[in-house]
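A single chain comes next, written as structure tokens; it is the form predicted alone.
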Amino acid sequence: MRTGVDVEVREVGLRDGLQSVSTFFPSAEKIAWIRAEAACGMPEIEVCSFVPPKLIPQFTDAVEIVAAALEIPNLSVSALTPNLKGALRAFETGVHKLNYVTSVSESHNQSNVRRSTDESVEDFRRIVEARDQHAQAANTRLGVGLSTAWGCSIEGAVDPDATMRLAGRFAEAGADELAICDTVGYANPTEVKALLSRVVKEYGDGVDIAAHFHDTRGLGLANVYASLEAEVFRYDATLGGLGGCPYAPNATGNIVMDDLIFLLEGAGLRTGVDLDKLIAVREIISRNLPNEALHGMYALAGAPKGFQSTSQVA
């Protein structure tokens, strides 16, 4: 945790948001988005995914985007990879952090990355070995996102014990961070607090614990508050709530970064992100994706009278 903040937030819109958008977001505009959000005090941005361009053309410019982001002072630049091949490409760029994804649900993992969870764990072990042997990647941190941790649109409810077991396997394999993800918006606050309390107690001393929520059924921010009570202080979100999971029909996408900052700052928790400056960055998304709906109640209603954020960026 950085000095002077209580909660760490990570913008994942450039990856999780754009991966489901068919319109190509121009590279120069992606860079403008990253620079503008970093200027608001955003500490970490997941800028792309290292996947085959033929599968997701949105990330054909991944190397260019990482290079530009790495020039921004005080910004932690992260990217996603689904496999070792993507990780090796990412290591060559010098990215600060690489996020790997595996679903707790076997069916979802087969649909998303086309292999079993056992195979995903073994591939992650190879990524750790490759990182440790790669001179340029020696300081690259490795995060693991455990998707469908509370439920799956293919299998339904997911056993919390299954999530705990998989978390343990990745912690043992060398993960620096575990992000517990409600990928399809099945979780409720009671379930969130119960599971994350277990994760923090079991693994919190060895790895960073983060949470990733979708607002599919309107409980995203309520789940954030429940996870705060479980002593989780790292969160993913997307500006304007951009994005969603292709296996969650009618999903509205990720929790809204601007509303998340309002919640946290309103609770007296310092994020280091200037909310008013952040709202202005939404315009970059709007002008490049005019047909994509952006969400967020703070952007619509504005600040309540007398509201003061604890985080202001000069």
The other form holds:
2 protein chains.
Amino acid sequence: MRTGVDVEVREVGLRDGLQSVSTFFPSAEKIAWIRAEAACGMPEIEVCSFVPPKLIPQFTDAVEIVAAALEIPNLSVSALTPNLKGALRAFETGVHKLNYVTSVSESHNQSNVRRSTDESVEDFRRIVEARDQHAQAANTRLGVGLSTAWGCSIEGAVDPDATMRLAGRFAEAGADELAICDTVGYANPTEVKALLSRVVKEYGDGVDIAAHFHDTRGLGLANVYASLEAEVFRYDATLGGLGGCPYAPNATGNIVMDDLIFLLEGAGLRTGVDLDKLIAVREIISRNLPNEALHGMYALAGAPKGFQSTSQVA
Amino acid sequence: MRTGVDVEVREVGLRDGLQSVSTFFPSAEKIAWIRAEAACGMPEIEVCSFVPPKLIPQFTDAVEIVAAALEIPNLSVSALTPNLKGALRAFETGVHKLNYVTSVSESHNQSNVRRSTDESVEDFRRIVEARDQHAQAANTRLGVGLSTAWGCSIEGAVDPDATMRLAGRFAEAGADELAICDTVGYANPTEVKALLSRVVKEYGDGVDIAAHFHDTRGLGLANVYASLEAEVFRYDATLGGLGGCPYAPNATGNIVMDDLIFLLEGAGLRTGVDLDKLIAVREIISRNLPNEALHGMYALAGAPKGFQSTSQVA
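Now show me the form predicted together with another copy of the chain; what you just gave was the form predicted alone.
Complete assembly follows, chain above in first position.
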């Protein structure tokens, strides 16, 4: 984690947000968004997905976007891959972190990446090997997102023990980070605190633990607070709450980055992000996606009187 | 608290919601709303305010509304009063609980009820005496709402010690319940847990402790979860998030009752309220206030697959 930062927030709007948006977001505007958010102090941005461009044309420009993002100083650049093939394309770019995804629920994994969770673990082992042998990827860290950890829109309830077992297999296979994900907005703060406490206790010494919430049923920020209680200090979010999952019906809305930062800074936890500067960046999204609703209560209500964020960028 | 209920939720939309709405909500429709919500298992409803009708014409029918609500079995009927004069009107009705309000912030108290907090405490002592001497009010419990406990739109930050001192004075003066209120949506879950833990420890043995949040900056339900951690089990909310405070600019939006119940029931805490029946009651608000935006994510997204509320009403 960057020096002087207590909690690492990561913008995933360019990936999790845009993957469900059919309008192509022009490459130059993606780069403008990334630069503007980096200038607010955002420590990490997931800038694209290395899915097959035929499947999601939004990410046709993945290589170009990563290259532009890597030129920005003090920004950790990450990208997503669903498989080895995407990983090999990503490694060529020298991206700082590559995030791989597997659903804890077998049905969701089949629907999302068309293979069993066993096959997903095997694929990840091959990605680790490929990274270790790849000249440009020597410093590329590997994250794993465990989707549907608190419930699945196909199977319903998901056993926390299943998440723990899968987390263990990925940790053993060489994941540098495990992101526990409420892909469809089912999680409850009580369950979040319980599961994340176990994950942190079991795997937190060797692996970075992160959390990823959707606000589908309004509990996203309550789940963040529950995660803080479990000593998780890495959170995905999207500016203005852009986002969803194309395979999870109604799962619209990552948690809102702006409100997340208000929560964290209000608790005295330094994010390194200048919240009032960040609010102005929303305009880049709205001018390119005028038909997408942007969310976020802080942007509407403004700062409380006398509120001082600890993180301000000159 | 009602038998079989772990957490008491209280609908305050007919008071905190309607006080900022200039359109008169017809009395028969108010009564329909109260009956419909009571039929979902709602244990307590704050049905009106005994403010001078000239000040807020919405509450001209206060006496009639209380009388109708008192006929509903198994419903605790409460109302608000800003002063002794309103209390005397309320006592005539035999209302079950009367809620008095004082702001911790002197400026907000002056703006809201035009007196100092010292004078508010003195006024409350007179209300307790009046209750004790009033034939119809022998069983009327007295609640006190401490507004702006986590910040004030006029003064900014509010000292937690000031809230503790004022809570102590009202406990000593005979309050049966203390509701700690984030009137303007400034509270942060870390501060909420800290302050409410102190309140519960200091006054929780003799007095019921409740919490009242607005979702102005998106942290309302995170603040509820923080309050549960502080062992507070009584929450105000409004169906569809109707509400605000006429004296607190931008403080629109009590926390959404529907999402609150989803949080609680998902955590295995019984509210006694049938959530899916409750969602249908939103229609009574929208047909009477077509220009008021209703909030709530659960109402949009529906129940998670396999989700079973513990509270269902036949």
